[in-house]
Structure formats: structure tokens, C-alpha cells
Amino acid sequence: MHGLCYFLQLFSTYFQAFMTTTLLEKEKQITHFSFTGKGTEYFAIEIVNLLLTVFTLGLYYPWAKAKSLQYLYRKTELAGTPFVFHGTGKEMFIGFIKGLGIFVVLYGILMYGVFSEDPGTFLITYGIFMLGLLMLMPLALHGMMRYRTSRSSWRGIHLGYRGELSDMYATYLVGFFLTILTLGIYGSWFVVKLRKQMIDNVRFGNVKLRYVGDGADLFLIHLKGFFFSIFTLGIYFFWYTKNLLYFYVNNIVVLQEDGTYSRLQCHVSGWEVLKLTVGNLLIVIFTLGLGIPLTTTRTMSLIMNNTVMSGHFDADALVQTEEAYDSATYESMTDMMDIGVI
């Protein structure tokens, strides 16, 4: 009697446990990112921008930025609903002339110590140069995601950036001389902080995101894909790349008010990563640098095609919760400096 109390009671926990589980998956929703361009469209884009942009000497380069960013954000959808960018050609135009003169000024202290031909003045003006470089980085990254964020839509939901300007250069400085003083070898630890600064201060109307990688689990990517690499005679590289992606992608979670959470995952293989390499690298030599358009929409393809949010996103909980920021100065100096967008 008593064999079979327990044989029920133990039946019991695990029909309990069972249906917990099988509820918890019902509950949780795969939310689907997708990206829709077209390769030809942003060939004609992008060859009436490089046209215009040559006749102009250069001063259309903000409208042709702002076009290229509203037809990809359009073409880039989540839950089957386009990104919206609204920065203007102008307001980047503005930026642009205030970050070229930021430029003018450091390589005008430059060339004067160029042209001094005294040693000591050569190397005072070129110490101002590089720490002015050095000084402008987490200004630029700052005013950056403030600007790209604020112009970035989703269902008429705009984001946002809260982060400091202190804090970015608290993180920026002490990354940037730690990864000196170590030979590098904080550089993953360094990466990893400048994207916990960036990623958690956006908004997503309401909803919080969050960066949960670690600089160790970076470092061990970066170890394994180096000397793998040189072992397997670089063939290991496009699984490396592979694995890069996946750390900077799955790492972001998104937190709702309600206190409900969903993940990104990222599922592009090592030899999707392959093929797409040696297609982008035979589109760029055969084209002479002409289809370098096709490569952006296969590259934005595969990424955006394999990437989900999986967890609890009820969109129709968001509330419009950021302002509106339209200094675009910073955005053209990232360019400049040659930054990339997280």
C-alpha cells in the first residue's frame, strides 16, 4: 500500500513537472527578424549616391547616407513590421560641416608641425593630434547612438540612448589604456564594456536592453579562432567569424516593463559564413568595387534571415517613452574616424 502511495505521489511530480514545462514552451514565442532589400534596388542607390556625391565634391555624401539608411532600415522588418529611419540629408549635412571643421582644426595643428621643421614642435603638434583623435572617439560614439537611436523606429515606437558622456569616457579611456598597458590582451574585456555602455542605455520605448556577454568568453573566441585558424590553414576563419556573430548577437537581451525578457539567437552556420565570403569577395573583384551594394543586401540577408527573438515580446505593450535628438554631428564624425555601428 504504501509502494503504491509513493508510486502515485511520484507519478504525480512528474506529470506536474511535465505540464509546467510543456505550458512554459506554449508561452514562449520565436519573434522573427527578416530583411526583404533587393540587391539590384541598392545598386541604384547607391550608384546615383557615389555619382552625385563625385559631382558635388563630396557635399552630397550626407544625403546619400541618409537615403542608404532609410532604404535599409525599411527593408530590415521584425514581426513582419519595417524599421523606420528618419534622419534627413540635412541634418546630417549639418553634422558633417561641424565635424569636418573638428578635423580641419586637429590636421591644421599637424601640418604646422609638419611644416615647422623643428622636431620639438613636430612632436608637441602630433601629440595634440592623437590625443585629440583619442579625446573625439567616445564623443563620437556617444553622439552617435543618441542621434541613430532617437531616428529609429519601429511601429512608430522611436528608441532612445540614456547613456552619460562621462561614462562613456570613463569606459573608453580605461579600456583604451588598459588593452596598451596588457598588450591586448584586455582588448576583449574592453570590447565587451563598450558594448554593455552602449547597448544598456537604449531604449525601446519602454523596453530596456541589456548586454550579457563576458570579456573571458570573448578572449577564448578570440584565442580558439587564432591559432585554429592557423592550424587548419584559415579554413577555421569563417567558423570563428561564425562564433564572433553569435557572441555580439545572442548576448542582447530585451527586458519589458512587466518584467518578462526575450533573447536574440542568431543561427547563421560556419559554412553559411563561408559561401557568403567567397560570393562578396567574387562580386567585388569581377565588379571592379561596383557591386559592393550586393554584397551589403547578402550579408544584411543572411544575418537578419537567421536571426529570432525567442521569449516573451508583446509589442503591443510599448509606449513611446523617448525624445527626439537631432545633432547629426557626431554621426558623420564616426565616418570620418571610421567607427563602426555596434
Contents of the next structure:
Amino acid sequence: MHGLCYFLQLFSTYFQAFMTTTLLEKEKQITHFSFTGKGTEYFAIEIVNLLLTVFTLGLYYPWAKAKSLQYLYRKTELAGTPFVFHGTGKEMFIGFIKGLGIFVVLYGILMYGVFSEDPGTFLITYGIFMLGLLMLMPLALHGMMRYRTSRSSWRGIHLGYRGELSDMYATYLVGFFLTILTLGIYGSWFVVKLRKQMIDNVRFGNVKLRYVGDGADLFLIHLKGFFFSIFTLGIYFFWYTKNLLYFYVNNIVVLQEDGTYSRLQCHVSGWEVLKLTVGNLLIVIFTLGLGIPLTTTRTMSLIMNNTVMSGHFDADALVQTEEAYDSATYESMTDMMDIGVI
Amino acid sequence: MIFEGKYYNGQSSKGMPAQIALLADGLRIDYCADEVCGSVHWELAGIHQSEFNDVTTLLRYGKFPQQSISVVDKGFKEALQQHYQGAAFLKSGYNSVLNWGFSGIAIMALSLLGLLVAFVIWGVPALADRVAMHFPQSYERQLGEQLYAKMLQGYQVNEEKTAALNEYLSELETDLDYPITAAVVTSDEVNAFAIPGGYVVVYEGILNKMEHHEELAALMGHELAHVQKRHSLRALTRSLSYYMLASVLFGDVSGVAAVLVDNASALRNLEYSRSLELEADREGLELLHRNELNPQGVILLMERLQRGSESEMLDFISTHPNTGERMKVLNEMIGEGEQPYKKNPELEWHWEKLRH
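Alternative state: the form predicted in complex with its partner chain, after the form predicted on its own:
The complete assembly is shown below, putting the previous chain first.
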């Protein structure tokens, strides 16, 4: 196991070094991301969503979700062209109902155990419940990747996800148990493996993505973030967040078919993260939560307007590789569990 | 009318310079790139709904893989509206809301904020009340048991007097849906309070002030009415409803139970509304009538509480405002003239034990 890890590390170092050299040889080119959404617009959309969701006792939620994603995608641009979200409320409703069904069954089993008032039965049902949640996670992640990517396009070219569900299960379950066995230390490596599983399988037409982050780096970021945050009475937390953002974004490499590539680069500073977070907090408090959409556009603006693709990216050379799609099973399921893995 | 834009054919990301003409039955797009030129016709029915456009207008057409055009020209958007008024691809409820502009959206936001504030001020307590009224009795009893145990931890229970008080209560005809459990705690405070599910805590201080057992009966009648009519549960859910709201919003439901128990001490100072106090007073009087005891017991209790020295009385009075007004109402209820009542040797015997 150790030998394998060492080999992988060596390989990734070599890979990175190799990439830097090729990058230097050729001329660097910058492709910008940008976010053109306005707080007031998104606020109005979300208010309409909220009202319709309340008046339909929650049934409108999937349509609301679709609408807000359509807006956010439409206002996110790469090289001056916006993304398009093709998901519909109907698709998401089906996913929502399926997700809800699974949760109702799982909670039903748990409730049965709680009300039986028998410790043995309770433990068994609790075990089934936790196991059910554990088994659901990879399914939900896989489904979310498939759904989100297939419904996203840019200049008419759809993204796609080629990952296998069995690989996701293997990655997830092995990582999960190793994390428990190592009392959480393996968690950083687990997160990186999961990101590799998800991002490496993304296709953007004929372009592939690679995640080149290293678990040890993430571990160090966490370690440093934890202790520095304590020593600085929490002030370092914003720089810690910035480091995490860098780690997640800047390690994404976009590979073109001819071997040229570019890298995502995020330039948000810790100070900007601080201003964003404090501002968002004040907005939420003083609007009793109604202002949450404003915090979304603020966050999107900061990140997107400070992110570029650096290296070689031929915006005109993408070719459609996806086939027509269907099935919306999983989108809302992950949403309900609200796990921020991406 | 002809507009300049980019055409994407759905196969490649290459934006081809195009000229877009608005025809009666659809759009005609003539594109030319790298010596490859072509022309496509888009029927109106095949154009997908187009929302949230700004300076750039994005239109998509047909089945997967969709073709699309992007036109950076405000005039294009307006021309579409004029040419194809009412066409399906231009319809959008959301866009019409966005067209209200800043002030329209601000007005909507403010009225919603008003609604939200109103909900927090009136809606939440009303909901809390409904929750309390529909709370299953067995759970109420369980909750009460926990609160009661927690409550007594901070006090020394006078076992003898507690036994006497419980015997006294068992002699009383109470017409209660709950089994009663009462405790007398050692404290000079002049106080007594009810806990949901049939639990009552009485301080020695208030017992020492009393001279007739009818006063105790009246006090018990009052407190038990709080239990029977679920006043205590309602006040509890009310005072905790905001915390519950926050917990539900932030997904921390398990916290509610912990806070319920942690706030047991808050029960001592729960405030009931004026109408609830009067209802409890009325029930207390009713209890005296039912047991054929002297109805003046209620008045005596009130007087005694009112006359007592200020500092001692503060606790009970502060949570039971308007003693004067309540006495007035009670006097009206008792009415003029002598009322028949009997002595109750059993109750008096337990009362004697309670006093010493």
C-alpha cells in the first residue's frame, strides 16, 4: 500500500513537472470566466420562486431550482459566451420524488426502531439507516455528476460524465472506511480521490478535465488552517478558505485532444474572502434571510471574475461528443442531503 | 431587418459570423466561416424559451444537439418582441417580474419583509399554540416528567410535606385528565408553578403565608387549571418557538429537545397572558365549588399575596399581574350573599400535617 502511494506521488510530481515545462515552452494565453448576474435580478427570481414554493406547499421547489440554475448559468461566461443549463423542473421533480421516496423509506425504518422502544430493534434499524445513507452517497454523487454535466452546455457543446457507478462505489467506500480507520487523517486523501473520480471523468466535448491535486497538500492546508485559525482567533479562517478554494480550483487542468492544455487559476485573496463572508453574514442577518440570493451573486461574482483559464484553450475547437440524454433521478437527492463536495 | 450575430451549429464550438433575418414564420440565418457558408431556417415553434437575456440575446433551436445564435445588440431583443409578440419562446413570467425594475422589486421585497416580520410576531406564537394543543398527552406527560426531574435538582424537597400535599390533592375532587404529582420544596420564595403533564411545584414560602386550607385548594385549583388547559405547555412552546424556528431552519432539530430540558428553569417564570390567568382563576374557584369548600378561599389567597411584604411577593406577583383586577372579577363570580359550604375534616387533617 505504502509503495503504491509513493509511486503515485512520484508519478503526480513527475506529471506536474512535465506539465510546467511544456507550459513554459509555449505561449501562455488567458481565457476569462466572468459572472454578469445582478443581485437585484437574482433576488427577484428567488422571491418569485419562494412565493410559488410556499403557495404550492413545496411542490414547486424543483421548478424553482431549475429556474435559479438557468439564471446562474446564463450569467456565467467563459470567453464572453454564457453557459446554458438545460435541466427542467419536470426532470428535477422526478429526481426530487425519487430522492424523497428513498428518504421516506430510510426514515420510516429508523422511526420504526425509535417507536418500538426496544434497544435491540433500535440499534438494528439505526444500523440499516446509516448503512442506507452510506450506500446512497456514491449513487447520489454519480447521479449528480451525470445530470449536471449532461444538462450544461457552452456554445452548444454539452459537458458529459463518463464515470462508472462501480468505480464511484469503490472509491467512496474504500475512502470512507480508511478515513474512519485513520481517525479522519485519510480524509484529505479521500476528498482528493473523490474529486479525481468526479473531475477526471468529465468531458467538455472533446476536451477532458484532470484533477491534479495531492492529498498531502490538502492535509497540510487543513492542518495549517486549523492551528493558525486558533492562534489568530479565527482571523486566519478566511485565508484558510482561500487556500481551500485554490486547492479545489487551481488543480483542475483542461486537456485538449492535441495534447495542449490549460489550467484553472483563481486569484481571490484572503482579504476578499473576509469582505465577502462578513458582508454576506450582515446581509443575511439584516434581511432576516431574505437576502440570501444577494449573497449567492456576490460569491459567484467574486469567484468567477477572479478565475481564468491559463495556457492553451482553443474556444473554437470544441466538438460535440455527447449523446442525447435522459433521466433526472439523482439531482435533487444530493441537493436534499446538501453535501458540498464540488 | 437584419442583425449581425454568431451562429453555433451544435457540432462545434466555433462561432460563425451570421446574418439573422426576422421573417414572418421564423428566423433565417445565413452564416459564413472559413469559406464554408450556409443558411438555416428556424421555425418559431422550434425555438426554445429564452429568458434572462441582457445585452446579449441567446436563442436556441431544435432537438439535441441544439443550434444557437448569440446577438450582442439590444435592438435585436426589442425587434424580436415587436415581430413575434406573444410567441411561446418569448414568454416568461420571470422576465416580466424582472421588467418591474429596481423600485418594483424593492417594493416587493419590502412587503415580503413586512409579511415575514408579521409572521414572526403573530404567526409563530399562533402556530406554537396549535402545536401545544395537538401535542399527544402521553408525550406531554413524558416531557413534563423530564422537566420536573430537572427542576427538582436545584431544590431540596421536603418529603413529609410533599407526601401530605399529595394526600391532600388525592382527597380533592379535581376532574383532571392528568395524574397529579406535586412536590413541596424548601424555599422562602412565595411561589408555585405548574409543569405540563400534571406536575406542580409548591414553595414552602407560599404555604407558610396561608392560614386556611381553602387558600391551598384555590392555589391548587389555579395551578391545575394551567395544567388541564395546557397553559403551561402553550407558554413553553411559545417561549421556545423562536428557538425551534431557528433550529428547524438551520436543520438542528435534535437541539430542540435538549433546550426544552435545559430551559426547565424558565418554567418558574413563565408568563401567561391575562386571559389565561383569569381562566385559571375561574377554574380554581370552580374547584372550590365542586368540593363544597368556602369560595372565599380564592379571595383570601389573593389578599394574602397582595398584602405580603413587597420583596417576598415579587416573584409570584410579577408573573401574576393585576391582582386587584383579578380579585374584582373573582368577587363578581362568587356573587353576593352567603354560599353554602361544608367543612372537610379529611382535607383539614392533611392541611395540618402540611403546616408543621
